[in-house]
Structure formats: C-alpha cells, structure tokens
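There is one chain below, alone, in structure tokens, taken in the form predicted alone.
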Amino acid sequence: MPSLRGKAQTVLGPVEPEHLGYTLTHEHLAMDYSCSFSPPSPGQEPLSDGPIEMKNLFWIKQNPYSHKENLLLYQETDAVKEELLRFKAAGGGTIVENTTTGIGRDMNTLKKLAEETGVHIIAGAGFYVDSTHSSQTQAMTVEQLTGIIVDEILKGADGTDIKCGVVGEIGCSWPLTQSEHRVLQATAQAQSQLGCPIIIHPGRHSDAPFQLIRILQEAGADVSKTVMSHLDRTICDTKKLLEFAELGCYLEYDLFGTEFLHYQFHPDTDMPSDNDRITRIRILVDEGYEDRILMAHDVHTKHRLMKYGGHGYSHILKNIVPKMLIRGISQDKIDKILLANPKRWLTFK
C-alpha cells in the first residue's frame, strides 16, 4: 500500500504521523450503546427512563447501562464538539474513534467534527461483539468479512467516501463466538494486506486477551501493530499482566475516569480507580514496557461528558498526567505513552 505506507489515515485523509500530537487511542464521539442495556435491580425500573438530572446522576454513575438515554451518545454532537475544543486547548491532537459496525458508527458526523474542531479523528473499521452482528454478518465467510474491512479503509465506510484508519474496536465476548472468531481472522487478513493498526475489545475474562492474540497470530496478524483494550478491567493480577505484556502487543489502559462500586457487566470485577490505573502503568514502565502502553477514557455514554458532570475527553491531559508525574512517571515516559506510541501504532507499514 504505497499510498498509505508511512502515513496515518484520518477521516479527512492521510496525514504525516508527526502531526498527530497527543493522542487518545480509544474514544467514542457518536455511538448508540443500546445493545448493552442492563435492566436495573427490582424496584428501580422507573429510574431507567427520563432525562439525566442532578437528582439521579449518582445512580446513573453507578448504573450507567441501566439508564436508556445515557446510552445514546450520538445525541450529543454539540457537547462533544465543545469537548474536542477543550481537548485541543489542553494540548490534545488526535482522537481514535472506536465505533464500529453494530453500534452506530457515523462517518459524516466524525468528518464534520474534525473539520469544525481541527482535532484529527481516526475512524474504526470492522465489527463489534456478536450480539450486534446482523444475520448477514453472521453468514459471511472470512474472505467476505476481510473484503468489507479492507474496503472501509481504502474506499470508505457506510456508503460514504470517508475512510477508516484503524481496524477496531473489534468486539469479542467470553466465550468467543464463531462469528467473532471469523471477524478476528478477517481482521488479521486485512492487516496483513494493508499494514494497518488494529485494536481489540476483549471478553471479560483474564484469559481472553491471551486467547485473542493467539488467534490473531495464527491468522497472520502483526502483534506489534495490535492494541489490546480494556486491560484495566480484564487482567487485574500483576503477574498475569506481566506475562501478557511479554506477547508484544500494545497494552491499553482506556477506562480513565470510570470509577464505580459495581461493574454491571462483570460483578466479580472490582473496577480500579484512576490511582490504581496509574499504579499499574508505573509497574509496566518499571518493567520496561513503556514503549507498549497506551491511554484513553473510552467515553461511550452521556454521563461521562462534562455537560452531565463527567470528566470529558481532557481528563487525562488535565488531571491524570499531573498525578503520573507525582507518582514518579517522568515527562519523557508520559510523552512516549501519549505521543510516540500512538504515532508508531497508527502509522501504516
């Protein structure tokens, strides 16, 4: 791919990687997460409906997937635009937008946001988890799926000429389904053809990232151009984390700002705090993995926006980086995590 080799591809076209700046590698700017609605506890059903208000905001923060309107991020384009301008003012340069087929990817909105804010936006190709796969997707062969992913990068996605610049987030469940397995194989094949970056959403089990890397490798993927997302909620044991780090993919801590008592999707998991995330990143840096760490917020619901009392897209730059410095992570290592590593990952080979 001579036309993309050495470049990063944004929704406004290819750019020199040096122009990306500080980069959040896993965010959403417009999506519909209704597929993951989680019924509230008995007796709390009325809380699922109605607007987001101060009087129910704490409940929503603790039960974000049980409030129907909270899952409709695509309704907040104006608020997202304001947030992107704040992100840019804080020193941010690029957002990797991980919304794929099945959760309301909106290429036109992403292009409009990029044009109006000056923030580089890189869109994701491919498919989310099995529960969002259409019957047509379920019936496709690996070759057909590969063709779709390749076209979304070379020709444009969703009937537009706006092109994706990464493959993912590729949604995987635990246990992995047959349809998800085929999508993973197609992801690997697309990457081998294009030299593109890929990013994976693992199932909620500590063995899932290991399984997915193995499948990708067997299908011909380049692990050094692969991101494993959501490690903060997936591998909580330090020994197991370091064992996974040896496999050579990027290690993404992308739930900064998410702190609650009860993780609705996996109650056995204690969601770490931002201080816990910084501690784990410090461990990885001390063990020599500073060239493989990435960070983001994975904003995907309304309550995470500043409009609704949330932290927004600038939280890492404004609040987390100063705390990382206090915790002994030097500025040059922070620059690797937020600047150099994303640039290297996003550059087509």
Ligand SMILES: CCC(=O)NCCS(=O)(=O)O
Given for the second form:
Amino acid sequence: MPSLRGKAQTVLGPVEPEHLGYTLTHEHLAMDYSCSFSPPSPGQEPLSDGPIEMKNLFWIKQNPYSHKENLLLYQETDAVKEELLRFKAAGGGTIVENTTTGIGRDMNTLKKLAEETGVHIIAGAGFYVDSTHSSQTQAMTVEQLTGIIVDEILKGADGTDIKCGVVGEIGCSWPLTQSEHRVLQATAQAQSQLGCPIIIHPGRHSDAPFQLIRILQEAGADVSKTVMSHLDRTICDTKKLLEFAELGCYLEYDLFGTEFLHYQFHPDTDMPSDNDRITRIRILVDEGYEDRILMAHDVHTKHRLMKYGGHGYSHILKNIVPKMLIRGISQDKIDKILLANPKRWLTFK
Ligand SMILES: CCC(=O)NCCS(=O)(=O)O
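Condition change, the form predicted alone to the form predicted in complex with this ligand:
And the full complex, kicking off with our chain again.
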C-alpha cells in the first residue's frame, strides 16, 4: 500500500496539501444526532415534534437539542450541497467532516457531495461518545479498536472503499468512561502507526482537555498532530486556556455561529458569542499561539443551515474574517489559522 506521508487524504483520494485551500476543520454534512435528544422543559413537549417553522425557530435556536427533526441533518443533503457551493464561492476549499461511528457517518454521501461540489471533504475515522458505543465496541480491546481505525484510513469505512483522512472526532464524556479510554489509546496507536491527524471532542469540564492530552501522550500519540475541539465551551478561563495552550496541540474554536442564552448540555457554562470567540483567539494570537489555532462552525443540526435561517458553512469566511480584521487580527494571521495550520495538521507525517 503506498504511503500517505506528505499527503492529505480526502474521500476522493490523496491530494497534495497545497490544494486544500481555506479549510474548516470541524463540520458535519450528514449525521444523526438523535443520541443527544434532550427532553424539553415541562409544558414545552408539543414543541419537540413537527417541522421547523418560522413561528418555532426562536425556540429551536434556544433549545436545539429538544426538537426531534432538528437533529436529523442527514435529511438535508440537497441544502448541504447548495451551502457547500456557497462556501466554495466564498473562497473555501476543504471541509473536515467529523462524523464518526455512532452518529450516522455516511461515506457514500460524503463522496457524492465532494464529486458534485468540488469541495475537498476529509472524513473522520473512529468512534463518538460512550453512549453511542455498541456492545461490540464496548467489548473490544485497544488492539481491535486500533485495527478498525487503521482500516478506516487505509482500506475504507463502513463497508465502502472510501477512506477517512483524520481520526475523530473521538467522543469523550466527563468523566471519561473505560470504553472511551480504550478508544483514545487506540487513536494514539493508529496515529503513531500512520502519522495521521487526530481530533478530540472533550467532555464538558475544563480539566478534560488536560486529561485527554495526557492519556494520548502516554499511549504514544504525537500531540503536535492533535486537535482539541470545542474549546469555546470547555475552557472559559484565560489563565487556564494559556496553560492548556502550552501543551502543544491545536486549539480549536469550532462553534462559530452558535449563540444562545442557555447551553442545554451544560447549563453552568455561558456559551460565548462569536465576539467572545474572536476575543479569545486574539488573546492566543497575542501570546504567540497563531500557529496552533483552528476555526470551524461544527454544523450538526438543521437550524444552523441557511435553509432554516441559520449561518451555514460560509459564516466564518463571510462574516467572521472581516470582524477579526476589525479586531486587529491581520490577514497574515488569519491565513495561518484558516490555511496554513489546517494544511500542516492534515498532512500525514
Ligand atoms: C456531533 C456534534 C458535536 O458533538 N458537537 C459538539 C456539541 S457541544 O458538545 O460542543 O455542545
């Protein structure tokens, strides 16, 4: 089998990293998030069912995980295709599609979207959080899990010959479960065998990213090829963020476009606004971490699509980049964050 060293691997095959262009490192194009349905507050049950309509859109934006249909992004392939074409027209080149086993990864749809839009799509290998692990996954050894992840990259995933190009998002809960711990060790082993990029979904506690990097390191992973996702909602304290940045992984702000009052998955956390995200990125840039920052929207529900009045996949390029410039982050730094850093991360070592 030819080596992937020096290449990035899309669902249409290996490409020269120079061809990736502006890259969103954490998105979903087809997935089923029913596993995370949150029952609505008493009295609001009728709002859970039925279609997405203007008259319930504000409620859905505040309670995205309590509306059943909102969780079925896989039903929206036509709208996603249209919005990928908008992303491309806005200057976008590549989407890293982080849907892993447990939340409805669909390799054939990803390949079709890549063929029909010309956007490079890089698919994710591995497993989402414990609550989605099958009984077989729960029973596997680290070696068996490693074998599956390696095969998804070298041979193809889900019975297809379509190959993944990153490992993740690897789902982790807080506290971390035993099965998730084994998957993390397998991720590290696959990473050290293949030199591939890896990306982690941390549990919702500010200590979680530290713990996960330690486990990966102990299992032999290359931290410099590792992305810690969802820092927006995970480390809100600046001193702790700068301590974490010292560990050397990529620091991902990937919930751009998500603005709500009440974070259903963790009400103790105030979800930052896009302006807050830009402020935190500016702090990291000022502290010298411009070579480790990544950005994305993590679209994973229908209401984030433009079809439903959402921001779509072009929000960062169209709206956030101009605001970053106003806030004193130069185009040169923005090009590192959206172009050079993803390219370096996605290139097999
Ligand atoms: C599958 C999508 C996903 O996990 N998104 C992260 C949502 S959150 O935990 O950051 O709220």
